[in-house]
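Heads up, the chain below is alone and in the form predicted alone; it's given as structure tokens.
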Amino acid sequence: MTTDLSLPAMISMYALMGVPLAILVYLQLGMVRDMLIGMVRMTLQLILVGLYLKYIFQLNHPLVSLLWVAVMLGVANFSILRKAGLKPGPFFWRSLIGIAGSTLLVSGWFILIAIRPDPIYDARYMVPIVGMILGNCLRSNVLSLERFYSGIRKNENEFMTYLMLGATLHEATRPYLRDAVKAAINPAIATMATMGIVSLPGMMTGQILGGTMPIIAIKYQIGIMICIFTAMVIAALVNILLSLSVAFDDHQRLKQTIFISEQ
């Protein structure tokens, strides 16, 4: 059994936030008031979210388990979009399909092939597995749609110059494209060769506490990782190819309306 944590040992935990605090006051990076509201939002939501998920756990009902799925896809889609500099409006569905199709088929594959639980739809499997899959993908959508219309941006006339020695919008976008990937999938890459001697990853550590071998756990870790890695690629892949036909206008230059304004 996992020891709980008391009132007075999550007070001391809080406390502890009293020492990034205090640097950003020294550093006046006037980055406090976002600190605060960052951690009081986060207390908030998992509360809320902890409270949800034990009904959702108890009831164990497969309309119940994807109607949260699909508000978890809906929200981490729209932060996306937003993060990276980009209106919503013109790229939501294209993106929802991008980053849903990748988080569900990698899902899907843990859950239904590699694990096999009884019942199939088991939501201690489900809305946990792809939680930590869409998590993942939201950081390296955010990385790769940002680098890739950032780097057209910033390389226009490079970017021009492809097109009017006669190369078509995707063989112009390629090379950006390469660069996008490459900055998503980077830290996935160095997470991985480095796991289990610099870092003990939180899913493994998870259920170590929890009581489980640590044996099996590293297996499901392995397991969550291969499937993150998967979903990330094919999400930053099938993303970027699917926002170029809202991206560009009829000349193939790149519309400066899809970028939220940075008034």
The other form holds:
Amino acid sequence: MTTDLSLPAMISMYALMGVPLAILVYLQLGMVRDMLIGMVRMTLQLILVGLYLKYIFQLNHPLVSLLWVAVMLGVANFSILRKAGLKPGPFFWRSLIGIAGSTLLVSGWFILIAIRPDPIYDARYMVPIVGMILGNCLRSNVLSLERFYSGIRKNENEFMTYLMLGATLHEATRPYLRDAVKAAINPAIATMATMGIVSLPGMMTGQILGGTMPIIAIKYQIGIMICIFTAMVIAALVNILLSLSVAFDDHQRLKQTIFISEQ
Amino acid sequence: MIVFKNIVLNVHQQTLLDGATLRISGGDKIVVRGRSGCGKSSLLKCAGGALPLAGGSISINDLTLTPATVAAIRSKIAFIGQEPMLGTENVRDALLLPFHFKAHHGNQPTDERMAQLLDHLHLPARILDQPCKRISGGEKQRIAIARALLLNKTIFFADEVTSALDPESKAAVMTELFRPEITLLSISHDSEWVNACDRVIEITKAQLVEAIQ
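Just the form predicted alone so far, so send over the form predicted in complex with the partner chain.
Below, the chain from earlier opens the complete complex, with every other chain and molecule after it.
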């Protein structure tokens, strides 16, 4: 069993936050308020999630676990669109299909084919695995959607030139799609290439701290990394492709009204 | 035949054209003039479906610009801007770019054809292997014209295409674009270009008005 962190231990951890706080004040970055809000939100959210997960794991009912997964997908989807600078309204359902499809496909693969827990819907596997894959997809999808639409917006003349030269919408958007997918997966490739040397991954560390044999923890880590990477690539591609029909008008011009900054 | 019929064009909440009409016969050479910001470039762009019309219609060779016809219309016209986008790393790729699109698959020109066309436009064949970043604005304009000619386009919308050219290069571009089979709608402040055109159109009070040469 992992050693519990006592209240004084947790206080000592919060005290460590005094160091970045002092640096932010010294640099006059104006981010102290954001940092404090972020820390309070993190604490409250994790306490609530901790309580909720305890309930979910005890109950271990497939519908309750799936409901929690659905909430995670909805929040992640909304967050992706807002952070990518896109109005959620026009894209919500299309983007949800991309993120949910890719996340559920690879988590299903990992849980149902590779792990095969007993019972198969065991919440201790389903919730954390979907959460890890989704969290990583969230970051990569923000990058890919933002890069794709800002790329076309900044290079509108180039994009129109492709159309004028006879390109279809898919052909004209392909250079920006390539850039966007590259931007989304580059950090993951770098992380995979240095894993174990530069960084010790969270899942593996957590399992080892929880008493799992390192060799088993490593297998899970390899599995989850492959799942994360696969889901990232699928979600980045599918999200962009599904968004095309609402982001461009019937003359293949990029709609300026899809961006949050354009009211 | 190109027909702009009662077009209304709003750009950045400003009405640039308000019920303007212009008929251009096949082979006509037209130059559009007007004060800066009056909508000359926007007129050219809207004909290719790059800017939305608030009213009226545009038809090119009996095809009215609609979502269903926009691809067919774009395949007939060439739009050459002041600083054309070549969209690739080197000049050869820029010339061949449209032939990678489904619309032009299988019609790829030979190196000889490209070199011949470049020669007509006073460009050396060695430019084919140069990076697009390293060539001048005037060379980019001529590469964009060469690309359109390789696609056998006969309707040209040319926005100040001789502004960066020396007299010899300008003469070469004019020889290509003033051929009888080419319909040309252009913007230019160059007197030689204006004199060579059949008609001069002024944008005045948001209308397209025929000026007397």
